[in-house]
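Next up is one chain by itself, shown in structure tokens, the form predicted on its own.
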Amino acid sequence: MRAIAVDSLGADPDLRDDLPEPGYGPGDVVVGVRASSINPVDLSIVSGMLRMVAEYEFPVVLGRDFAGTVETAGDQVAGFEPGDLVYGYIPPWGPAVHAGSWAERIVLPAGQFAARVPAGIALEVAGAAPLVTITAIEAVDAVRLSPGQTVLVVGATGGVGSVAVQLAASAGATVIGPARPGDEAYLRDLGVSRVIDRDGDLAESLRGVDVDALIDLVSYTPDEFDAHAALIKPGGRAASALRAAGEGPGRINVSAAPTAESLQRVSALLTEGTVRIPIQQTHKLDDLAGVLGEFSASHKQGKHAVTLD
């Protein structure tokens, strides 16, 4: 089976074909990968970051989200068979880093990772969707937003930023972000009211703003969080995508959590229109081992969606 994974630590991805069919179970369905797309997470599997909160089993196979077809069901599993379209997304670690999405094939319990793709919803764009969109939805909740009020969302453009502006300006906020000058477009399409320069001083910017949350989804320490969060009115909500918003009221650390629950959101979220998984580019399976620092580099608009077919 062919498969983009790591054979080490420190080790560059690589395109295997000797990999073994995956083994299922009787409360799990097998899926043949037809859409996946590329995550931040990706990057710090290869580089051994998740190593602190779980151990590696290799090869580890990369890649979290997946859209495809059930290529087999086990014999305790309801609502899913053979044919059915279906998407979702693998946690890093469970309880080892070691299975992705980044294969022909992979196995997974019924009902949990994974929900039917929902009609009218491109397989790629159902392969980009699931963690940012979780990882959105988790944060915009977290910082409870009101008509009328205004968030700074630290990382609009990227693929969580994309969505939660999209989210934050569907709930009645005004929404501020940060960004390069050649962003404006792109953001204000997304329902961004306000790009400021991302590179200037934010806090002259926003100088008579009041700003009443707060979604960083750049910082990866408390101390570049208290950046941020020290623009936002006292009492103001902060969330973090990447665990630095520490302690204290009104900060909240939140994750994506795959769960039939969350995938049910953003089922409805694709179906009403309400998201757009906007694909800033396209890459195919046998091209992802040399992709992944160009990547690291790049200038996100959106997401980088990854086909099998």
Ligand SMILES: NC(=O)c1ccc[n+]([C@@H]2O[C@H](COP(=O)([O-])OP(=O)(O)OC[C@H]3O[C@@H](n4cnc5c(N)ncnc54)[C@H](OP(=O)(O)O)[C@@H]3O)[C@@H](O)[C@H]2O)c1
The other form holds:
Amino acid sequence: MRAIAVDSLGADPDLRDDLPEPGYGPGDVVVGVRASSINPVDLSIVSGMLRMVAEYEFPVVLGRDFAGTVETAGDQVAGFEPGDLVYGYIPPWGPAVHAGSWAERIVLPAGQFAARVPAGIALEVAGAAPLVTITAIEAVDAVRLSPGQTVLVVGATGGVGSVAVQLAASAGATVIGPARPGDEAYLRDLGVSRVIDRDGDLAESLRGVDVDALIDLVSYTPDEFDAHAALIKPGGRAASALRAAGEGPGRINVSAAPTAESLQRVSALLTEGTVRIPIQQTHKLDDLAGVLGEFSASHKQGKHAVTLD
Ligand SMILES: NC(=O)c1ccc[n+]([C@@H]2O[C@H](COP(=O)([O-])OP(=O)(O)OC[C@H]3O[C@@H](n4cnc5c(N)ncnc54)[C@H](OP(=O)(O)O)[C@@H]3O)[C@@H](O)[C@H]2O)c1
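Form predicted on its own done; form predicted together with this ligand now:
Zooming out: every chain and molecule, the one shown earlier first.
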């Protein structure tokens, strides 16, 4: 089976064609993957960062999101059958860091990490949507926006941010995004009301603006997070997707979980058109190992999709 994998800590990701077909149990489905995407956690796995939370079992196949076709359903599987189009994501570890979706075939416990691809949604979109959309839902839910409130989304241009700003705008909030001047048209199109210079003095740019909430998708440390949280008004709510929010009233660390319920919410948002997934670039599985370095250094606007077709 072909897959993008790493063989040891510190090794570069490589396209392999000799990985064994995954075994499956009576409650599992085997999915032929047709689309996926790149997420920052893929690079964190390569760098060995996840050693802090789980063992690595090599070879480690990369990739989290997937969309594809059920090829086999175990005897005890209800609700999925061969031929169904499904999508979802594989958690980064479970219990070891080992399985991933940048592979021709994956095995999943049915109903846990997968849902049917909504009618009318392209597989490329379904394969890029799950992780960022579930994270954005968690973040926007956490800050409990009311119509007319103002939210600062730091990291608005990236995968999670591009969805979070759409959700915040559809909740009736005014969305402010620090970004580069060249991002203005992109962000306004997603519903951002005001773009401020991410490299300038944010406090100066926001002078006189009452900011009710913060969604921070870039701060890795509590100190960096605090600098952004200081921009919102006292009593405001501030969410981190990077566990940097610390403790305290109104501070929330959010984390994505690929449950059937969360995927249902993604399906509804895609179907009703509340959320669209901007795809900046699409890569073929065969080229992926070679583009990861470039991806890491590039400026992200939305998602980099992956196709296996
Ligand atoms: N907790 C969870 O369950 C969970 C789930 C998903 C993601 N995450 C994490 O959340 C973060 C965002 O994920 P993502 O998929 O959206 O990543 P992404 O696609 O790389 O997006 C990050 C965006 O933030 C921009 N940015 C970087 N520094 C900035 C700054 N100082 N001000 C304004 N914008 C800035 C980046 O621009 P450049 O491209 O120019 O750097 C990029 O557009 C990642 O660290 C990811 O690991 C956590």
